[in-house]
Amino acid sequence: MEEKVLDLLEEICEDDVVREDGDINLFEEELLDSLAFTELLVAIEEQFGIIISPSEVERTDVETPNKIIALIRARS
């Protein structure tokens, strides 16, 4: 599930930083705006069955890979 989700956040980031640094606050280093958040929840819908409302979270809690990562397996 781990390295599914690092695929589509270097695929939305058009970066693999991402693989390398679960840290990094990707709206901090403009590797997602608000177009790019959207296209990730509809990737993770369509990916793991997750329905994931952009008014469910805050901005916080889908900021770095690990965090998008640990949303996942807490709602799966």
Second form
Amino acid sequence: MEEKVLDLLEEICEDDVVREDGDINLFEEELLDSLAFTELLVAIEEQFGIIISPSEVERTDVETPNKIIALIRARS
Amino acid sequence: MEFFGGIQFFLLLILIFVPAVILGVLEKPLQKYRTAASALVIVLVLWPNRGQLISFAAFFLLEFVLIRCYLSLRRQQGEERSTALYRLFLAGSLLPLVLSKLSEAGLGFEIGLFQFLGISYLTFRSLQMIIEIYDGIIKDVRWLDFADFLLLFSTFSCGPIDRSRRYLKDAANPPDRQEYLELVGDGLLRLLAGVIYKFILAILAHKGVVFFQDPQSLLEYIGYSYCYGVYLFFDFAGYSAMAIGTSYILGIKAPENFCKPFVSIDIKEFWNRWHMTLSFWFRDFLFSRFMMMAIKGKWFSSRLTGASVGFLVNMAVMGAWHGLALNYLLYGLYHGLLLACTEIYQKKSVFYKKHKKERWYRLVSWFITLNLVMFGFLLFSGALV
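Would you generate the structure of this protein in the form predicted together with the partner chain, following the form predicted on its own above?
Below is the whole assembly, all chains and molecules, this chain first.
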């Protein structure tokens, strides 16, 4: 699962730094903006069958690769 | 009497604060008192215009009934949620605002039914609840919670636009004495800052707006836009600060609405700093959802095209929300276009990627952004069209 999420993030953020640093702040480093975030939500729904709506999570809940992985783990 | 305008209102505010502070210091829940106080203030403000008061009461009941009906239907659906039913309730909830905007536009179509102060802002709150009921995030709507959230008088006519789940968390977990006293201290400071912004700085800036009235030359247009932009900022940020400060004292940690908008390096950053609760509302409830539908349905050939259309739609609707007049519609389209161009430029330009972190680039980008923003305010002001 973790590997799949990292693949996804790497594709959406267009940067492999997401693999190296699990605690990197994706919004501050401009790796993720509102648009890419939307793509991520769609991808999570399609690949894991987990529906997360855009207003459900705060930006601070999904700002690092590790937090995203933890969120998906908690939901699956 | 109007909200945050004139001595009468501020005297009333002091009267309302006294019981709130006593309750807060005694660590008693504030929700019932806050709701009653809000209802009282709204009635007093709208009283001279009885028609508006009746419209408002009708709106309130309609929205509550819609939300409760949709909630009970949605609960029965479980995982198999119906999108058609959702859209029906969404339309029902939006209808009063649409009618009011159409009547306001003076297109010969006059249903003065829902024209009351605050309808634009109240609609956001009830729409948000319908949308999140569909999402399955809101599972219950209590009568008192709904009234408390919708009516909070400090944000009744002008925002900030809070979210029900965040708001009701504050309502359900009243601060302890120490936290409450800190909240009151912060609240009073915000209130004071708001008074200085709105009644001193905005009025000074407005002198400039009057000075450059009916601009003729380019220089006068520039003077007018800058004065108008600065005036709008102090007026609106001042109002927001007063509303936030008042909310604090009533036990609600209302969200921020402005964060130094004029330091923005690009237009995207500007919308993260200017009227933040409005742009975040549009981001979460319109832009993101439009984009998710577009991505799932493969509506556009590339993500960049999709994003550009998304920005245009998002900002056009935001412009129309301000009012169905040419200046507001153009203002929305203008910002939609700017956001789309910024997105394309930042994704495609090698020059941008190479220099974006350099000091000179950021300085130039800031200067261009500031002027684009000021031109936007010129459009918004109606001085051009």
